[in-house]
Amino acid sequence: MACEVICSAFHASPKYSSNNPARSRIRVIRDPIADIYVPVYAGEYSVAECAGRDKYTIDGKDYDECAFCRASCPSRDLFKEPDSGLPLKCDMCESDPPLEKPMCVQWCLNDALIYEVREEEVEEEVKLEDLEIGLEALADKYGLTKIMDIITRMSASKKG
């Protein structure tokens, strides 16, 4: 749980100057008997309640849906600011200078929670260069075969 303390102490205004949980952006869903730690971090604000109420067995123990959503909404209290009721939102620690790892990871005491970063593959736009661009409007306006006629003639000029 030292996730939650540390999380609601880094938010505190001005920072580390208060403890509250109830402020944190990432709880962590407990049954000690059966050994169950699951962390949910606050995702975004829904402003209407989910449709659905399904229940998961875990070990046998049946745990509401909301349990394990992210979302800060009309229904419950979770993920929102206790004293305004303003809804919480992760923001992975976002500093300045900048974390390294947010700090629920830095300060989890039993590793459970891990900090990666994903690279997202981006198709990159080929960029023309200005002789490509300049060929293509030619191309586009005399069409290609004059084009080519063009070059080759040009070309057999130069080598002779």
Partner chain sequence: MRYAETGFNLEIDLTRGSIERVATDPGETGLYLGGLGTNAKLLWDRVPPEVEPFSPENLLIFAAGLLCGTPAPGCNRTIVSTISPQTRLMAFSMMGGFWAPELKYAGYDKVILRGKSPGLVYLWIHNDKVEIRDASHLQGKGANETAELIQQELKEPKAQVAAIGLAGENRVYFASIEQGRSSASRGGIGAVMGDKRVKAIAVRGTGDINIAQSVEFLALCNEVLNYIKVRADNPIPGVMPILAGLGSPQEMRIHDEKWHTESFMWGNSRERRKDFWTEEVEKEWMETMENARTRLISCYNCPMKCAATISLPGLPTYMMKCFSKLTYTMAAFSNLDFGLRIAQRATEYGVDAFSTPQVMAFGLELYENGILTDTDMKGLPSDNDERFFWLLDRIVRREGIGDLLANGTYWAAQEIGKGAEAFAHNNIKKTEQMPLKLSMLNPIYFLMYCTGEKVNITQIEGQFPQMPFETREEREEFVKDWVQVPDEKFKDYFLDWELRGEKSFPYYPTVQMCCDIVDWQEKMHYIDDALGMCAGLSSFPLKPPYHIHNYPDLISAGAGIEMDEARLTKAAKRYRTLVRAINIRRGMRRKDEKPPENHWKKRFPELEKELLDTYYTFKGWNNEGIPTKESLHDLGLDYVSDDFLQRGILTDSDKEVSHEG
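Switch from the form predicted alone to the form predicted in complex with its partner chain and give that structure.
Shown next is a single chain and nothing more.
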């Protein structure tokens, strides 16, 4: 797939000096006979595989349990450097000067991939949610009072 080729080429050093879809930060989960094409770009690294995995049926097509997951995770070789096994993550083609559009989008002439800047607010909301979920998990584990104590101490030490 063009996106896989160009992503791996962009991240080679020196830039474009080699390419290898196995190093790409975007992968197309592809099963033409079943008419399955899911472009997934690499997200966070995960130390453990998640429980609660499920199979999905959408439009009469059966998708594998991990088809839509963006994590580089121990259960699969997706989004890992083929030789070192180090996790890969999409960096939106970070570069200086910044690109107008990420490489995979530029190389996708079929408009399967599009790039749009989402409203800031939305992004913040997402982040807040993340934080909340994280905090909740911590509170469950250590108790809310303890967490609050630590936060007070941390903010005090930051100020000082």
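This one's a predicted model, so the numbers in the text were calculated from it and none came from an experiment. We call the rigid core whatever largest set of C-alpha positions still superposes within 1.5 Å between the two forms. Residue numbers count along the first chain shown, from 1.
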Does the C-alpha of residue 98 move 2 Å or more between these two forms once the rigid core is lined up? no
Taking the rigid core as the reference frame, tell me whether residue 22 has a CA displacement of 2 angstroms or more between these two forms. no
